[in-house]
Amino acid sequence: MNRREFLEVLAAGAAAGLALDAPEAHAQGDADALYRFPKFGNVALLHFTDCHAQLLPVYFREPSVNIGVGAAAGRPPHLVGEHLLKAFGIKPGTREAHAFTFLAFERAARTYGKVGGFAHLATLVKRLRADRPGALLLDGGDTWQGSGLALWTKGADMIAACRLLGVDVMTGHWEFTYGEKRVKAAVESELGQIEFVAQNVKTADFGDPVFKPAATRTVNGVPVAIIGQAFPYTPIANPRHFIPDWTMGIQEEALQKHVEAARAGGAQVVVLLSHNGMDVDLKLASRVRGIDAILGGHTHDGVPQPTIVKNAGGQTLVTNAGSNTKFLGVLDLDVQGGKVADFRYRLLPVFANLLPADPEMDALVKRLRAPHEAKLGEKLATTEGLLYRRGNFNGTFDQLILDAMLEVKGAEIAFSPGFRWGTTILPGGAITLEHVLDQTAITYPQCTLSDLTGERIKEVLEDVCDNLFNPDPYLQQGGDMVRVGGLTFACAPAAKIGSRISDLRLRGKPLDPGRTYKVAGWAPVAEGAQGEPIWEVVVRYLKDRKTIAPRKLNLPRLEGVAGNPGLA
């Protein structure tokens, strides 16, 4: 950015009422602010999640549209912008306003600078272990997925970064993604220091368990117990042939045991490692007791403080801690005669430019870039318009992954899956490969053309959308909505199942139940499906163009959500 362009987004910034101050003149002070607080208790925690491999710093835009139903309808993590702001008291235009939501995020990316990035997290990391002998770093899952780089290495790269990290315990969703092969022998032979913990994960012949349930440490005298919790949904998600001899599922009473035996072996302290999502995780938390707290993942929700459960065996915390590596977990425990006596709790924005390069990762993270650099660099084309993914129905690079199979595939209709990771380009922004293996890299990229019924279209639609609104949280798999390119319709989330889509219309006409359409997608779990790889058809489309004009979202027609908080 230019000086003319930098004076520019002051002045915008100044007008729109935010205190975007030049971040240079600043930053020590906003470092101390941020990452200078006095440690409490004996016992710290810190908790990263769903990172998804991604080893530099990025933008990340927060979603503007998370909406809650039933009981979650008004509270965290189903709040957003303004409302969220209000709800943890968050001054508007400061970083921490950048941080947890989208509001004015361009012009607040352009001064605050990039989040996450390991040799940055791990700068962090140091300074809190420094202040908090004993430490544990715990790693909710989703880590050796999300980039071109860990895909091409199979996870590698991210296990040698975590490593060095000192990463002390993970749990896994995504990771499975890489087959029952791949996740046994990294378990087994290069994880090193790093517990890889799962209760809720057993063979399906005989029900055994397939990883440790639980690790236990001894932190400053204090015996903690840490029991994973991987993703319950996986085989139904993600394709069920990649973990063709193993279950999930949510596992409760089994969890209930795991935590009564951690009490029976003497753990004062007992952590659910979770990849549940945090309804599940709110709903788990009234359910099961002796649980101090959930350090929980999946659905990269970046939630400032915990939410308080109460249950039978008395209370237990309940945090989120987004994604990207953009923000990093601190849970200080005051333990006094054998239980939690008091907590403080604080989820820190990782901002690049307020936290060094550790120079020992910083190494590493090129080392491993060396070979893959110029291949991950290629420019395919320079956007106009901001490109995001996150938000319940829609983001600008959704919609051009829908605009391209459209168009190169020859569809009427695309949808495209509702993943939450993916990293965010400014306008003006070179889209590199890398940028689209961001929002493409998996195991299962197929992108292929069927034949549906108009009929069946919907029944699809219906599906997805009652694995996000279902008001019973233990039937929700945590993703977004699917995106749809071509047909517009409305939905009424709070509906009943079978009745929370309508209106559908191709070109203005509706939908014809009983016609057959071509439909465009990608990520089949179906074993054996074929088609290139999605991240070819959008290569091929950019380089066509190679100037993309800002993309008009797809949005359908919400009804019944007037007024709910996560809705901007």
The other form holds:
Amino acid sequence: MNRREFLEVLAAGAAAGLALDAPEAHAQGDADALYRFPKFGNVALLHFTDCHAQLLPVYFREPSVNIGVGAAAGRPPHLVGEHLLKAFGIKPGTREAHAFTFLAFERAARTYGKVGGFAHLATLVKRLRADRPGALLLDGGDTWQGSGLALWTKGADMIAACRLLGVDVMTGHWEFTYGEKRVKAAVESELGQIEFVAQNVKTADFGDPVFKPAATRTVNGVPVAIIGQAFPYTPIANPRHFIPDWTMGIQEEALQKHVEAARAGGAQVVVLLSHNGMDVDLKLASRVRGIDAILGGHTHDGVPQPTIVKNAGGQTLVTNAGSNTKFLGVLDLDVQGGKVADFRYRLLPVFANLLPADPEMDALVKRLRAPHEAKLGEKLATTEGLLYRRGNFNGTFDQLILDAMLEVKGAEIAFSPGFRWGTTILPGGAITLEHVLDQTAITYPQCTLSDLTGERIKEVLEDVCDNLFNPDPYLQQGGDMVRVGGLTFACAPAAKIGSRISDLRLRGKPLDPGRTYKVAGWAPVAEGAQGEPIWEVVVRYLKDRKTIAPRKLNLPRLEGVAGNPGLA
Amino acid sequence: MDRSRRIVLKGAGATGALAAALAAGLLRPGVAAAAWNKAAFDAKTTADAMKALGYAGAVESKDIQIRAPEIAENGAVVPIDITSNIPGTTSISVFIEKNPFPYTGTFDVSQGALPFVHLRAKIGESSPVRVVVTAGGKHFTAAKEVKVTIGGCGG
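I would like to compare: after the form predicted alone, may I see the structure of the form predicted together with its partner chain?
What follows is the whole complex; the chain from before opens it.
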């Protein structure tokens, strides 16, 4: 029996419910199997996205609910659990199965350990670059937001870490929530070698470009153009008042012109570094000609292999590289005769136990954290259950936030936004201030209490649900459904706006469209909203309890999606 | 970026762009003084407004290009660009179908001017933006959907 066969037997045993063997004994073998693979071609692009300011290794549970409707039903990225493993030929019970799915999450997380962390990512980047001279490192954005440290330093910690990591080009989304001035200052004088590109951010008055649309680099003698695509709906999904003079949108026509300009300028490889979200990228790839690959983010989908989309100009690869520094995408291109002849792609899970920390990055992260370490590490409570966020409708950490809002604000109903960032805590783990901020650290954290009529509440749910399940990806915003506390309802994702949400009930009684209810929420997009930061509400709730019992998820009763492979 | 251009036009006020277009002779001044079609402006449906304007039976055309955001960033001022590629275009009319009073207005295009207009319209809820172009006494139409959403909750 060779090593591979042995690992397969081990995997089969694990799938059959047997205990996983002591993993440290196989760590070297696992590391080799994952990270030692032959180089291919002559142009290598390394890609991470949506790291959400996670400098240290974390646990991150992938979703068990990620429903696709219309043309998106049953195709990547809308596959979860065993459906995903089957589609990509990943063996159940393996390290990779753990990386890409929620299956047996707690047990596998204890076996394989934490993922990501900039020091471990740095080691992987250095190894790959040693094999692939000239490889470019691309950051898809949502880099400066997602932790207490990043919020307190307005992203300066992440800028320092990304400079040291050797990021070449980035684009953005949550970066913009620090406001126009902060972003401009960073781009003009703090990013060092990093070029910030976004073809679809324009001034609201004359449509002048705010950032460079694209960066060009020569890799092994091959001219490569990287066009940036910021999250097109930032002024809608996040507060517009932070960026009042900027307008975004998908801007297909402008993109087509940039692609043609890049080709005319000699680019043999044209890549879109995109924060559109995977569904939007798939549609865009079918309509815009001449892009070799869209390296995508925003929707946090860890998709093992690219989707190949045919279009009038040939074909475009579409990838999505997960979140929280859990993955590094490696796209090896073989460029011959002025065009891409072939490719290899891997989405490498970054297992902290398999990749020693890079000493230089480790030292930087420690130095950045040192002034705040004691505050971040304050232990607020212990959780008895698994706390996570990802999923279309709710996560246990969101439920905890909802429960805290209902109690602390004295609300009948609570809403928590369907963000996709936020790390995971294993049962028995301490909940620190850092964990709470991992779920809540934004520049508009106000927790509000409002009077809403039953009719308005239904409208809000319908509106958000359409942003998730509209069959036209260009009309989606890439977040998950608003999490709802106190109120039960039914949801039919494949229905039309106005008829997806039904049977709204509060404590078993139908919601009265004409009555007014006390509704708590946070992250208001309107300017001037007042309220204490959401993390203070959650901290108070945690400190009052000390021990957090497993949360009971308030989930809508789903209609019309039985058998959907986006549903575990 | 041309800062002076921005300051000058901001000083000209909200109607600056339209005023500039008029001054350049691109639009006939008659646009302001034309007979007020009360029935069209008071109509509560696009069909009624089009009837009042004599546009009933307008033919769907692919030669009208409407540029508007897929999702409005601010429903109160949605930027809309309209280009007519129909030879002999003499007017461009705009209707926001779901607004309480859909008829937004008509731009008369003087001979030789490019049939291109830019306007900012209020769109109360997700709605098709319908355009009717008159050319050679005939009427042509096209529409583009603009979504208006409460916002928040993105990624």
